[in-house]
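Next up is one chain by itself, shown in structure tokens, the form predicted alone.
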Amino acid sequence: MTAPGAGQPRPALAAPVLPAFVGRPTAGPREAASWTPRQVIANNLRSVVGRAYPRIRGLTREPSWVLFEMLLPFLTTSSFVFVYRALDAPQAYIGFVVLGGAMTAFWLNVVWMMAAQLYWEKDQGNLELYFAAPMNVMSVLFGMAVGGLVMSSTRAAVVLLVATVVYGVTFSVSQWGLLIAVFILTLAALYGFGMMLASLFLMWGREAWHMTQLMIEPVYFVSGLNFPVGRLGLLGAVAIALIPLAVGLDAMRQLAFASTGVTGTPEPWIETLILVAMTVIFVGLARILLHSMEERARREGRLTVRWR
């Protein structure tokens, strides 16, 4: 005696019906790898918006970060200069610090939220999703270089033009073309900069906090913020030849108060050489470091080579 339905095939099971919402791909993997340089460049300069966004829109959803943000800085360039007015310094010397104090809002930006980034993207957990997306991490770090550099330029900008009016600095420019052009290569060998460390303090794992504090008050004093960075004799030579923030303040200084016959480390042009030399070697070592870390990511499954 046999059971019902004994010797009987049996109906085969249905395949499972997913639900609209779950995401399936449009695009098989041969599609996906076979992009056009097109769309390559398309999917980055998208990264590159959605990167910078956050930080320009953050400038007006928050108005009183954006006052203090302006209003302090003002108060450390007003201190310096009341100070080389009890000295009865040269008037250049106070438009040293005004131009210094414009400055340091590019420079706070660079240590903060460039070279520590992504180490706190991987405290909050989203560095996993920039190296799983199908995108190069520079773009990341070139939007954040785009929307740090209007925060900062909004700052800077403020604090320029508040201390040269309340403290009456005339600034002499014979040479605006190469001014601008060394203001540019200034904030492009500061932010490659920046990219380069974001590599190296990921790497570091905890100490990233500890460097951070130690290239700010150091830096300002190695680099001449307050003053021409050739008082310091060969430690001024070292900066020129380190750090881009040196070198773009000393040429700048040079080039906005040619009538008072300052004289810096080396020449403008030479100094220019210099953040064109820095530029290329900061961003060339920037891309090779986060290519090493994308794949380290990817192969072996760890985001940093120490504390994980």
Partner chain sequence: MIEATIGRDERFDPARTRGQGRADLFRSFRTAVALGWKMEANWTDPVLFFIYSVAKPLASALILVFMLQVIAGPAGQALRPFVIVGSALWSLVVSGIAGLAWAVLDDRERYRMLKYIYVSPSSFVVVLLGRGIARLAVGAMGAGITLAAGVLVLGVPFDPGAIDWPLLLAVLVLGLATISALGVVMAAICLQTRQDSWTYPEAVAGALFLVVGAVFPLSVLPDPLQLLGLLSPLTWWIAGIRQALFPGGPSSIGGTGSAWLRLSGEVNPNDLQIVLVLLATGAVVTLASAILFRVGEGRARDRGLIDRTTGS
The other form holds:
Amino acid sequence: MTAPGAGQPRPALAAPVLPAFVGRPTAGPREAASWTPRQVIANNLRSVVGRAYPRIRGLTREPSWVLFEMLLPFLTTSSFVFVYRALDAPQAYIGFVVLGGAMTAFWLNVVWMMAAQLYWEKDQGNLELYFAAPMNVMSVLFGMAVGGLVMSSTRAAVVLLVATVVYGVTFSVSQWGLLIAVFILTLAALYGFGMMLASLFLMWGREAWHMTQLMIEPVYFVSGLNFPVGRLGLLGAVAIALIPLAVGLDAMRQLAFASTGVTGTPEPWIETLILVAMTVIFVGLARILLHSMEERARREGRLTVRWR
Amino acid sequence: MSGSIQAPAIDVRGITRVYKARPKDVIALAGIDLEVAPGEFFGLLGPNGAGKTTLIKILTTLLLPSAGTARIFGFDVARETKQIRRIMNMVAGGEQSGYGILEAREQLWMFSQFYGLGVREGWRRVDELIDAVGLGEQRNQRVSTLSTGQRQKMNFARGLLNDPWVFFLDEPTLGLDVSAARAVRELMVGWRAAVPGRTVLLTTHYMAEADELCERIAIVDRGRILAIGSPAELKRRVQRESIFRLELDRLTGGPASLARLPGVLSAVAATPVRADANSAARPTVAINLVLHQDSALAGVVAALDGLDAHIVALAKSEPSLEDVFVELVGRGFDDEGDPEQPPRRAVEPHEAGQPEPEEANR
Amino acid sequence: MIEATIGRDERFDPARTRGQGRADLFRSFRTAVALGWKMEANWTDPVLFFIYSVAKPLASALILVFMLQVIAGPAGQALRPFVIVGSALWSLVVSGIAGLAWAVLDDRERYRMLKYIYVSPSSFVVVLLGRGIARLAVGAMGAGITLAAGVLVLGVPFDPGAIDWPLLLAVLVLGLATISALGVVMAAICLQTRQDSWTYPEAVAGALFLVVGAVFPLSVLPDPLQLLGLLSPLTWWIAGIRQALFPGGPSSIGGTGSAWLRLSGEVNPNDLQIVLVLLATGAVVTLASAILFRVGEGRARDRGLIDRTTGS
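Now the other one: the form predicted in complex with the partner chain, given that the block above is the form predicted alone.
First the chain shown before, then all remaining chains and molecules of the complex.
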């Protein structure tokens, strides 16, 4: 086997030394390898921005998401609104559906663009470049979350605002501060959950894709997407303890529709604490899992083995 | 450059790597020892499945060795991964990584952020490198629309973003046409020459590429290094005899009449260059002559008169790296061979310039 | 050399360029179905079976059953068959619409095989349909399990002897053809969109959910949406299946205050009307899907989208 053109007289390689090739002057390899804590932090923060960038640019490059990620989901939410209308349900239940529809945006984003993403990155050959780069891969996961949040927040806001206006939802917020805190904590717990799943799914192949499917309708049901989760009894309690969507949605419903007296679940402040605990646990577990998965992948050589 | 650069750029000791597989484990590396000096352009030459990529994966911290140690400028590949990742980069042939929805410039900037460059510094460096690798016209083109050659140039620019001290190139010209491959090879040479101490480890199965670029080459097969040396040294190993290709207008008595001459080890018929039936030229007789030494050629030339033969062409055959490989392994790159059979001749790795090791059968 | 290795009978046969017509089409379709089966729908894999044929469709139905329960309490029992049948059929619709689109995205982005399929002599749309059939089959299994769970666990009254088999057969055939046509449209769309469009088929299905009377009667919708629903073949398909399985049950199309009543003067459509309207609207959708696929395919070729990978 010879290189193309082998066997024919070859002109000697011209080796232009361009200024770009000189690059940044560094003292030497060992010195260049020693970064200050400030450099490490800066590298990780920039990596978050770097990974968020393609997601945000992607939104402007392909505007089809406006139809598929905003208008159509609004119609889906509307379907459930009409189910309640067909049943002559109290107006507050329309509000429950609208809030559930808005929060679905974040959940779907976590499932599709976080949980299964590292598996995707592996499949596309990006993951080995991430692991071979100096930043912590957790920063890449944060970047994905930030990039994904831009789209999902837009979708959630549109569904919430339009549905509120069209279907005449009235909110009765008692504690604005707590409601905002719960919303932010819900997002933190949700994306922490996504980061944890991303690490887990890294070791799976096609199974990861199937597992994401398991996290759509079944999770919607146990999280009480369109009805108060408390009505599920023990199943609802388990969901509140384990699924950030369930606990966050329930807390927000209690706070945003205070006058309806949603019952059967813990008080909002308890659910706030659950969300804090979930955030810490999920992000912590994501970190541990990612590290151990990376080690395992390095040991078993599976990091770069593509599933087909 | 500090004194620390004097540590070996790459120091590999007894590396083995076994992949768990069914029906039996695959031994990708079976005990590799290797030392690459700072500033060296080093090649790993071997057929597919020789273990080259596995070694690169270990050195780039993507894979742990099953046994043995490896260090990059003194940093252990198993434990000091962060330090290594700050001073190395890698590019593989046929690499399709990245995000097709981004433009080439944006994709490179994203990676610049991963490699520790500042936001503005990243854009500046990206623009600089895009021009340097000859992608100026494609800078705002989406990655998914780049040609294979353009994509590889972009990958090359990505690999240079962090000014690595060690650059791992895994079959970087795979699938490229002649001019694109040449452009990539020029980039490698130009980049390394820009700063003393920059080290390149190139894996390839293109013999001519290794010959052209590498100061030293390790010939690898089935997870073992069979020989290490400069291309010239490796070629000298197989040139124990003088080999000539002799083309005559005729030869009474055939090649056997030459084989009897003093100093001639063998004389066998070869295919004449002008043996093509449609050629208007007269047919010739081609012979491969193997002599004890060059001086025996005089006796052969003198004997030709008596055999009523006249020389049409005479050339000394220079061995190629392929000959070296065939000599060491007993088969060519394209031959699958029997995986159960050991190489025909395996020698311990040694430093260039040292005496040739004893031949050893394994 | 070539002469020596290729026999006289194996020389290039110009007739091959013409293919073998239906035999080729059938072979492509059969191979694609087998591939889809292996990749997506292997029912012998308990995990896949559970996810696609049990968990997803049952959970979808349970969401609605609980909504009913929360609001209507025991009184909602009467509406359960309506909701469960609609929900079960809807899982079939979602599978049918998503199957082809996911085959496009899978083969382009993950397996990178789409270009090879596209340039093969097989009909591109036939191969995609074959891949989609596997998912449709999974959806059908899910629908069956949901209906069975509805009857056995959720107390849906069901009399197998009352099934109107001719109606069921007619609407099933027409409906599945229509669902496949919608899948073809979705595949044409996903040929244009980026990797992250996995959710698009479900978004489209979710939007259609609003106007087809799957889980609530059309009469609760504003008039424009009701009219839109009446133009959708899926509305008639679901109504037809309901009518075939539960003859005399509540209709999603007619009833007091419905646009159907105002337009036709009849309370509910009869069996023949359902079949005829399904046939007509299904034919329009199928024709439109063929045109849209051709346009989408042409655009993808024009813009070099067949063999790209995107990602973000």
